[in-house]
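Below, in structure tokens: the form predicted on its own, a single chain.
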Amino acid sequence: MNLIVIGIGLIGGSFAKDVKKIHPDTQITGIDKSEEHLEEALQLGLIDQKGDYTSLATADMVFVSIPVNALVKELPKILDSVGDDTVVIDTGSTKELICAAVENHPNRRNYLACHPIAGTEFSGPSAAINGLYHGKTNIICEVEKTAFKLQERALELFQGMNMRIRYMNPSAHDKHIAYVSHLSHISSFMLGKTVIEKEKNERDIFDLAGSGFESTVRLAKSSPDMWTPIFEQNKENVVESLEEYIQNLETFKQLLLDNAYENVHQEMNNTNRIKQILKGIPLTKS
């Protein structure tokens, strides 16, 4: 298989792996705005070849990597340059706008919109690691638009990688991730800019810090460049999941002000059964 990889960071970098772990014959080509990244990806054996996007013509897949706000710009000009028999492969937290951008195009059968549920704080190529992918959720929109040959290859590379398929509307993907990640993020960095705030004037508050803040505020270690097109092109859904989460917080802070202490053991415990929902999601361990 002749494979493009177009950003070559933790999420292309770590496909990149694991198709060279399913198969090890693969030729994968990488394709990045910094010289730095590609030079690196070289090094660690992410990749065999620098590229362009002249070489997409030829290639069996792509998968596109980069953040929604290049991928918008990039998609058109990607299914512009690819052959008929080549499957593109985006990995968006947003899909809404990134599907509209391509619903006209002559090519648009080429292209499957992905968005696998899967990541750590960390970018960059050295971020990259094997596995990332396994037993994670993919979430696929319009697959309906994509050639059924090419969704073919497509799932059965998917298959290989032990992931698990939903699919979804563009609309309720976005609305649905703007609670169960985009939200998370923004708790993540917010709490984190509440506490080096108060570190200003509390010199010793990192020494007392455990790991539940260290597990609560990990995300806050994400990359803006990536995270920032995100709330930018879901920015009614996460307004909106934001005004719920923000009333929660109002709604205890004032329980702890009227001493309704029953009250706050009952909020806590009827969130407690999050275990249960959460329970048999895969964690990702590098």
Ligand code: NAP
The other form holds:
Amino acid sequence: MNLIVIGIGLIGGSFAKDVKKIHPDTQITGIDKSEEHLEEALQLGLIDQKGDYTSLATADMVFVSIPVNALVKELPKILDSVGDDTVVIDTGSTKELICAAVENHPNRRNYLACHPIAGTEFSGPSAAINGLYHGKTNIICEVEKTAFKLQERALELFQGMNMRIRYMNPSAHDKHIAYVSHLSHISSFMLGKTVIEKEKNERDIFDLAGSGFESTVRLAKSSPDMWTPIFEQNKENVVESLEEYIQNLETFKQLLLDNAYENVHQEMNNTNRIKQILKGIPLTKS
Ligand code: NAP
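Having seen the form predicted on its own, the form predicted in complex with the named molecule:
Whole complex next, starting from this chain.
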């Protein structure tokens, strides 16, 4: 297979690693706006060679893993250049604006809208890991708009990586993901900010940071370059989820002020249900 990865960072690099494992004879070409990342990807063996959009016409598969604002701009150009038999897969963490950007493109049938629910808080080619997608869910949107033969090619590869597939429309995806992913990131960023501002002496934070703080604040290490455009594109859903979250924080604060410890206990007891809900979900985010 002739695979092109556009954006050879954590998501693209991990995909390249898994594809090489399943199909060792795959030729992988990397395209990236960062020359440094491309060079690093070559050194790490994630890609076999560097390329540009002129290589797109002969690719069997193009995997586009660049920030969501870049996706909206680049995806139409990528579809302009692909061959009839090329499947273009994106991995953007939002889906509504990205799908709308190519809605009427003459090569819309070449595009499969995806969001693999897999990742870590790190970025760039050096963050790429083996088996990132194993057991993870891949959300696919508007599958009926992709040519059947091209869907099949992509699905076969996802199955080879042991991914679970969920079909969703772009607007439902963006609404649900605002709660389970985007809100978690804001919550983690603002928890980190609150503690940093309070504990001006960073040594104390480091010494006292038990696993609770470390694990809750993990997502605050994520890249602002990636997350700002996600929050921008999904602003309405994110603001709605934030309002509900802030209301819950206010309620919890008021219960403490009122010395209503039975209710405090009850709030936490009700939320313990999360244990059953999350049972069986493989570790690592996003
Ligand atoms: P990443 O590690 O930062 O890699 C993205 C790469 O794309 C970087 O090398 C970046 O270069 C490059 N790039 C940026 N704009 C480009 C453009 N216009 N053309 C070519 N290359 C460009 O990011 P990532 O974590 O892999 O995320 C990639 C995509 O997957 C995003 O859409 C994100 O929403 C989605 N996603 C991420 C996760 C996660 O947990 N990280 C999970 C699921 C989906 P520079 O660094 O120089 O900008």
